[in-house]
Structure formats: C-alpha cells, structure tokens
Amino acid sequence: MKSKYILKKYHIFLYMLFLLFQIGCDGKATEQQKIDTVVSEIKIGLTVYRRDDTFIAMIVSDMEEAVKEAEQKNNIKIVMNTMDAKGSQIVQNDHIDKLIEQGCDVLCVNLVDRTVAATVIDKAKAADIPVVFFNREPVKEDLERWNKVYYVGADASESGKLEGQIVVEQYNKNNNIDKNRDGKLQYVVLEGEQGHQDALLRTEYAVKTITEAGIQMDKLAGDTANWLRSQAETKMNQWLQIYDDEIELVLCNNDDMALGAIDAYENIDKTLPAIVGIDGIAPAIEAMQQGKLLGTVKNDAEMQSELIFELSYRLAMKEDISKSMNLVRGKYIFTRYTILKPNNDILNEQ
C-alpha cells in the first residue's frame, strides 16, 4: 500500500513538472508571437481626384504633417505613397493596382466618379485591403458591399444651408444685395460637376434656405465650372456679356469657383454683386478681408485629414476601430461646416 502511495505521488510530481513545462513553453511562444506581430512599417496609399484642386491639396499636405508626427510619436515608419489622377477615373483605376501590387496595408481613395465605387471596393477586398473613401461619398448600396469600407467627408446638404444663411443675414441687415430694389435676387450659379452629389446637394439648399426666408430669387443662369477658378472666371465673363449688371447674387459651390467670379469682374473693372463660396481655404479668407466676398463655409481640410490619417492607421494596425473611433451607422466619420464673415470671432481664430 506504501508503494502504492509513494507511486502515485512520484505521478503527481511529474505530472506538475510536465505542467510547468508546458506552461513556460506556452509562455515563450506567447511572447515570440507578440515580438513577431510588432509593426515596424506601414504602407498607406493615397489617390486623389485631382491634386491641383485647392482644397484636396490642403487634405494631401495635411495628412503629410500627420504622417511626419505618428512616425516620431509612434517610433514607426509610415510610408505614404501620393497618386494624382488628374481627373481621369481610368487613370485612377491603374493607380489603385498599383497601390495594391505595392503591397499597401490601406487605401485611401478621393474618388474622380462616385459611382465607380464598386470597382475600387472589389479590387481592394480581393485584395483584403481596407478602404477609407474620403471627400466624394459613395452612394450607400456601395459601402455596404464589405465591412472594411468607410468614409469621411462633411455633410454637403449643410455647407449649402450655411451658405445660404450668409446671404440671408446680409440681406436682412441692410438689403444691400439687391441693387435694383425689386424685391427679388437676380442670381447666377456656378456648380461643381455636373451630377456630383456635393454640387448638387450645395446648390439645392442653399436656394431653398435663401428662399425659406421670404427672398425672392430669379435665377438668370447656371452651369458646371468643375470647381475650377479659370473655368469658373470664363463662365462668368459669357454671363456678363449677357447679363451685365442683372446679377445681383453669384453661389458658388466653392470657394476656387467663387474667386474665379471675382477675377472676372475685376478683369472689366466692374462693381462685385454678392458673391459667396465655400470651402474656406486662405485666398477666399483673403478675399473677405478686403471685402470682395461676401463670406464662405469652412470645409475643415484639417480636420478631415486628421481623421482619414487615424482611420487609416489604427486599421493598417488591425486595430478593432469600432471601438476606438466614433463611427456613424458603422461606416461614416462626419465633420462640421463653419460659416467664415469678414471680422467675426472664427475667422479671427484662424
């Protein structure tokens, strides 16, 4: 019976022994698969529609800045490869390959054609790449094609109601904006692209905020000057030679679009008429200041750099963003409009 004890307890004893064994192995492996999932490097592809356009080159450099400063706060080197597609969604097709070759671990995409989503989401989840669209919204049906695509841009229906509140406030001040003292607005619009949701969605509120006031507007024209300033000037000048001193009010879809107006008008030595944009990048801010616009909605470049570049890093560190950023529905980040006036508190801040 002594022996029987002494037996099953030299059992036990190895049975311990083979348990610690298995543990400390266990434990040396656990640690060698974190040494080896350490991220040393991460590879970020950026396409943009055009990179010439004033705004996306604000988004483009700002999220340079925000690459130089994750790379010394998070001790990681952070490749960012930058493709302009010039206006040509064929062009930009190739380039999202190409990011894809080169191995990126994200791609963040400014769209040339919304509607082309699809494309780009297929190419990337084959690829299992996560896609952060930005700026240009797909339309829904698209986003919803696969769980590793999001977007972060500004709500447009709201840049067209600030806009429009700038006009209203103005008139309501003193009326000043219509010369002709009908009681109506004689105005012009310069439009974005045509059929773009953003072009669209600005100009819609912004005249119905205008006219849910109680102004009266007559629309004398309007056309697409694909936020283009030497589109938006030579649109004008065609306008002008139809229309003279008619125009009362000119909405702009941006604030590129906006400045063409005016070197229009400066071109021919004529008086401004009201004229308003949005975006809030620093010649328009310029402008303001020495009073030849009337005002702009800030499009927060900054902030939305900020917020792709996060979205963008915690998903190429598999991160679980669904708890670390503030998504809507899942899919959406949003930033907000900020009506800029000559003089006021924001504008001052800037």
Contents of the next structure:
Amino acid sequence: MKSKYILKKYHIFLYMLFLLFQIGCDGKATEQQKIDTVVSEIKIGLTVYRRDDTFIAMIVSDMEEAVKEAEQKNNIKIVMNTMDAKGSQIVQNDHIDKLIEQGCDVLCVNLVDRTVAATVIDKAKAADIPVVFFNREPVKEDLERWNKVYYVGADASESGKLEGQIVVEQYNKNNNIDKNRDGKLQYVVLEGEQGHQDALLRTEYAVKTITEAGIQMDKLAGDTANWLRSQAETKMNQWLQIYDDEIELVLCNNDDMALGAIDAYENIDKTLPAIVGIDGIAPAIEAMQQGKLLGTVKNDAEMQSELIFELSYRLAMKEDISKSMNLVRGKYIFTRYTILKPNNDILNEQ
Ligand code: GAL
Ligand code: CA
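Right, and the form predicted together with ligand GAL of this protein, after the form predicted alone?
Below: every chain and molecule of the assembly, starting with the one above.
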C-alpha cells in the first residue's frame, strides 16, 4: 500500500518536472519566433499619374527622402518602386499588376482616372495588399469597398476659398483690380483636368468666396489647361486676342497655369492683371516676390508625402493604424492649405 503511494508521488513529481521543462521550452520558442518575425525589409509600390507634373514630382522626391530617413532611423531596408503612368490608366493598371507580382507590402496610388479606383481596389484586395490613394481622390463608394483602403490629400474647397480670399483682400485694400471701374471683376479661369476634384471645387469656391464678399464677377472665359504651364500660355494667348485689356483677373487652379498666363502677357509686353494660383511651388513664390503673381495657396507637398509614407510604413509593418494614425472616418488624412502672399508670415519663415 505504502509503496504504491510512494510510486504515485514519484509519478506526480516526474510529471511536474516534465511540465516545468515544457514551460521553459515554450518560453524559448516564443523568443525565437519573435526574432524570426522582426521585419528586415519592406516593399512600397508607388505609381503616379505623371511624374513630370510639378506638384507630383515634389511628392515623389519628398517620399524618397522619407524612405531614406526611415531606413536610417529604424535600421530597416525599404525598397520603393516608383512607376510613372504617363497619363494612361491602362498603363497604370498594368503597373499595379506588376507591383502586386513583385510582392509589395503596400501600394501608394495617384490614380490617372480617379473614377476607376474600384478596379485597383479589387486587384489589391485579392492579393490582400493595403492601398493608400493620394492627391486624386476616389469617390466615397469606391473607398468603402474594402477596409484596407485610405486617402491622403487636402480639402479642395478650402484651397478655392483661400484663393478667393486673396482676391477679396486685394480688392478691399486697393481696388486697382477693377481696372475699368465698372464695379465688376471681368475674369477668366484656367482650369485643371476635367473631372479632377481640385479643378471643379477650386473654381467653384474661389468664385463663391469673391461674390459672397459682395464683389460682382463677370466671367469672360474659362477652359482647361490640364495643370500645364504650356497649355495655359496657349489658352491665355487666345483669350488676349479676344478680350485684350478687358481681363482684370486670371483665376488659376494651380501655379503652373498661373505661370503660363504670366508667360503669355510677358511675351507681348503687356501689363499683368491680377493673377492667382494654388500650390506654392518655388517659381510661383519667386513670381510673387517680383510682383507678377498676386498670391498663391500652399498645397503642402512635404506634409502630404510624410503622411503618405508614415501610413504606408505602418501598414507594411502590419500595425494597427487605427490606434497610431489620426484618421478621419477611418480612411482619410487631410492636410491644411495656407495663403502665401508677398512678405506674409509664412513666407518670412521660409
Ligand atoms: C493638384 C495640384 C496640381 C496638380 C494636380 C495633379 O492638387 O494642385 O498642381 O499637381 O494635383 O493631380
Ligand atoms: Ca471691371
């Protein structure tokens, strides 16, 4: 009886020893697993609608900087493959397939045609690769197709309002804009690409802000120049032949087109009317300091790239970004626009 009892105790002792050994092994295994799962390389796939677009070129080079900084800071290899769709959605779709095949951890997409986001989202979803859209905003319904889809950009209506404010302030300060003194502003609009949120809303809100301030507007002409300096110059040449001195204000959806308008006036040595732009690119700031551009609105490329990169990096690292990033409605990040005028505070900071 006693020997049976001792034997049982002995078995319990052995079993406990076995358990202790097991716990020890499990602990070690977890540590080992942790080491194995430390990420040493991530791949970011970046595709842009046109790399020669001035503002987009700024975003790409700022992203490249962000990659270098993060590599050093986090001791990690970051491969960023940048593709230029050169204005073709077909080419961009093909690039998306390639980036997925290459095993990218995240896709950063500046759509050519912002109405076809669904195609891109479905491809990414099938491969379970999160997508960060930027600058060309897909419609809400498309962004809602999947929970791993995000958008980084800026509120287009805000830039229109601020552009309008530049005109209102100048009009109220010294009404030299209304050259023929008829109490109305005769204006032309150089628009960005048709269907782009920044073209439609910037024009709408700039005009609204000016008229709501009690200034009457008289539209002479408006047309798209696709964000481009050269196309804007051509358009402006045509309008100058028709309207000549009647034009008192040139509202431009971006700075490159404002610079194109200035080129047209300078080519024929004509006095410049009030010209306003948006983006805050270096040559526009220079034109403003020379008194050729009334003002511009800074579209914060640096901040946008930082945010696109940070979001992409965290997604690639499989972080729970709902905790680490400040997302609007779980999907959006918007940067603020700011007015830039000659000698204002922001300019002095630069
Ligand atoms: C706008 C920018 C334009 C052009 C466009 C491209 O936000 O102001 O200059 O770059 O994006 O989508
Ligand atoms: Ca007038």
